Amino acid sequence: MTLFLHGYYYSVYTRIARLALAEKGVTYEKVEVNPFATDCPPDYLELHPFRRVPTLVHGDFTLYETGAITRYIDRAFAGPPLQPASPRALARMDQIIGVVDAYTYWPLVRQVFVHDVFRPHTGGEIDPVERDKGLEEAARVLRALDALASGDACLCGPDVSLADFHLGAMVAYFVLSPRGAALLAEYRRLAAWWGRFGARPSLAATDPGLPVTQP
């Protein structure tokens, strides 16, 4: 049974997705759809009436919202768990997921990688002023992340969960930014979970890199 995961080759969330993917071995293809284009497919907002990605489809199953699509990966595949037994590990992934979904990815991602990494690349105008409070409110979002971290080998312990690939695609984005992988530095807990996450195979596998500037 063919597995489709449509979104948008920059996008976060479909790289969290993706790395997923990669971490359970799952063979898969990927069907490109830009959200932010005006031109969005009819047949894609078929599957996600709501115009975001990614959106998963599975034989006849189609599914979206990220944390469902991860969860669902984990839970219909073959390969190493991505959410710790114990009730207090998986509730801590739970709690990172929700602290990266309503707090991080707007800061980290649209506020400093945005302005100070993307835009520049592609040409597109800049908002210094936006950036900064960006870096700024990423202190706060970084200092609880912090303090949330296990001190171990990933965010919730030894082994890798779905908290590293929703926090790993968006420090991903945001280390690109001098001053981003400035402030990371600063946590002593998240730097060193970066140093090790930043080098797992499933990273660079899903790594988007940046658009080429048109000429």
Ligand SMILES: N[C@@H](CCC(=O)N[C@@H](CS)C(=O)NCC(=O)O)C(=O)O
The other form holds:
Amino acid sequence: MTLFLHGYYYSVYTRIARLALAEKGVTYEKVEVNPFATDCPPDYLELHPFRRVPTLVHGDFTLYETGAITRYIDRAFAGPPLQPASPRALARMDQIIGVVDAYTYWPLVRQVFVHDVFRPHTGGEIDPVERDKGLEEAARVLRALDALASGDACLCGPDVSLADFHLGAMVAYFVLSPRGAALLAEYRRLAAWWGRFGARPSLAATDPGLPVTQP
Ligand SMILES: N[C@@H](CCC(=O)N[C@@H](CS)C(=O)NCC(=O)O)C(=O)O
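Output the form predicted in complex with the named molecule next; the form predicted alone has already been displayed.
Whole complex next, starting from this chain.
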């Protein structure tokens, strides 16, 4: 059955889905959609009425919302389980994913990464106030996540889980900012986790890099 992932090259949420597919060893086809572009194809709204990425299309089954997509990937395909078996570890995984979606994406990615890395690199408009607000909020988020992290090899225990992909895709962008990297280093468990997770082959395989700019 055909499997398509509609996503944007630089999107962290698309990368989360790609991490799950890579760790599961599932092959798929990518369909590039830039939800930020004014010329985002109008028929994409038939797949995703909120015009976000990613969307997964598996045969006649269409699914959006990254948390639903990664859980579907884990349940529908063979490969290593990506969710812990114990009710408490699973609840912690769901909690961390919730915290990442609700409180982490905006400060780490849209405020710090965008204003301290992406726009300086691409010549876009930078707002240092926005960046600093992001750093302030990031401290609160990282403190909370540090308290939730298992202290084991991965966020929810010894094995990698969907929570690692959710947070990992965002931290990968955040630490490209020297200010972000310095802040992360203050949180012992998270910094140690990132030292391990940041070296996973799936992360390298899904690394979008930064856009090539004209000299
Ligand atoms: N709740 C969505 C969020 C996805 C999301 O925000 N994706 C970003 C790209 S990383 C996007 O499509 N942004 C477009 C926009 O904000 O207009 C999910 O879990 O999939």
